[in-house]
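Below sits a lone chain in structure tokens, taken as the form predicted alone.
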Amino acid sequence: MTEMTAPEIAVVGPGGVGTFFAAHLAAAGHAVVACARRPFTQYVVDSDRASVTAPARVATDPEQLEGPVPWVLVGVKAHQTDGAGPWFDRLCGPGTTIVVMQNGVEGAERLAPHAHGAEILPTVVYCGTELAAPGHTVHARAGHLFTPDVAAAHRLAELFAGTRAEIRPTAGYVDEAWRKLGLNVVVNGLTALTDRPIAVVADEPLRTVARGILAECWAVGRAEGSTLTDDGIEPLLTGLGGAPGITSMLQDRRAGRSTEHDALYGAVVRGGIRHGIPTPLNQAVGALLAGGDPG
């Protein structure tokens, strides 16, 4: 299989998310390469505030790379991250940097085995988007990420200078990350067990049941080091009732796909296993969506 020229930075799975960042990166004039099942030839991002076409470039397959590569943009969803273990294997070294767009707080130590020497760099991810066709995503709302406050985050800031993508370097990463958590537990896995949007957090008794979920994961992310309180439940839940749509987690449930209900449920039960803290809400939630995983 001929190879094709090294680019500057790979997205390895251009999903929904992925497409949105790999879209504005390569309008912007960045070498970028999709790596992908299936091939396309542009890149369509569909927005009120954020829309860009550009030409695709994409490789189905490790081989026809040169690597390493500079920059490594991972959109897998963290239950496929293993089974991208080859474009790892292929695209990072030493002087790679990882960016890891996955939802959950443990996406660095998930990376690790496929590092190969590469920083790894965490980022929480805002950018609603929904796969249309392949290169092909329509962008309903954010397009951010928050990295924590280093210098591979400002690197990654000068790349995306001047699109409608954006990235945050914080010194409150740890609190980013555990109020995106919470967010995805609350919403994810109600909205894939009772088939309903999101607003469906504002119905009681599963006001009741989300308001438990939250509290016993921002419990175990204090004990991470974050500083959310409970003061800020009550807000949340009120927003997220006033919430428009559905769940990438609902999507993937009706789409009869497996879910990332590890990387939510999970991150929360073995942190509260770590800090002796208990999580049966989020346990018992993380099991019944384990139980109809077709995975």
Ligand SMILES: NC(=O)c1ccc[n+]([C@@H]2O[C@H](COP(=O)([O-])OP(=O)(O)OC[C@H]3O[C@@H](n4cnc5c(N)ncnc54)[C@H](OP(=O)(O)O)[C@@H]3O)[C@@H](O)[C@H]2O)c1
Given for the second form:
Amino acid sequence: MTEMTAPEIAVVGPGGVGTFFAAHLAAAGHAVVACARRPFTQYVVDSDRASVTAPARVATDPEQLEGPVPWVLVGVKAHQTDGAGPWFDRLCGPGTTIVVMQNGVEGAERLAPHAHGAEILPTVVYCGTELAAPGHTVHARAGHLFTPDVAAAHRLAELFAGTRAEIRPTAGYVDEAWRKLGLNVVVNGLTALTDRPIAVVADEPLRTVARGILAECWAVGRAEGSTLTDDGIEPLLTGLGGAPGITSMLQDRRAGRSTEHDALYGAVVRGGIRHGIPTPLNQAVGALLAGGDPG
Ligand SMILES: NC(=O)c1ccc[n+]([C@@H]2O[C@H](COP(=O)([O-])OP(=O)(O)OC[C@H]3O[C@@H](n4cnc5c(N)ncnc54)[C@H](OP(=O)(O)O)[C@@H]3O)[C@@H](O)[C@H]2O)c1
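Other form of same protein, the form predicted together with this ligand, not the form predicted alone:
To see the whole picture, the full complex is given below, headed by that same chain.
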């Protein structure tokens, strides 16, 4: 697209997750623009229960858009955030709400340098997807975002009303964020470093390592206000041991791409330093992953 128009919603980084949420908004009739590196003309969500197609408006250069816009949904991976800075410079201002659809617990801090006065709404993403081609995502499970229980989250939920993508504002957001980070620090590193599926967590002695990684993570989480206790560790590990599939970090590793190790393990280590909690396992796994990243 080349015309200078102000959309209602910009989705920066329409990958697996971004395309899922952009497609549902576009199909519901909202004025959405996908801010992408590669052009496409149509959204396709392939799914058992949330399939949708819709025409896509796509910009590949921030200069093609007028901003600021009311909503900016962030779908780039955590380590790609600064690279997407020119989009945020163009699209964000005091009337904007930035919705951070990324793993990890530091979304608000990560986007703060790019906000230009915008409100930042962190989320916990449950949306099993993989980008098959630009604009085309294959959806396998879930399709919702947990958010803090704030006014912006309820306005966001209204945007998605009637769609198969759901916004779930919750007073228990801190617990949701650390539950998901715990899950991520267990499965992502262990699958990527062993080149094995998620069920690798069931194998001793990896289950022992997983137990230690999770205990460190949730100890930091409690210091940050979560109420998750170590009673939840064994049930979570048992569930993961029976889970199908591989992780996106293993996919990234196999494809020779950088991984989100800093947004996951780095977040635990930084939190540990803030609160005086040792996190040697998270530090070690993060360092091993960083050492395997390209460049
Ligand atoms: N996918 C899942 O199942 C899932 C589930 C839960 C949470 N998450 C989290 O959700 C976040 C997004 O994951 P994802 O799987 O959707 O990632 P993804 O498929 O890799 O999507 C990221 C997209 O951002 C685009 N991008 C990167 N830099 C850009 C830039 N400067 N300008 C415009 N576009 C740019 C990429 O473009 P190209 O396509 O050209 O590379 C890609 O399409 C991550 O934090 C992830 O951990 C993912």
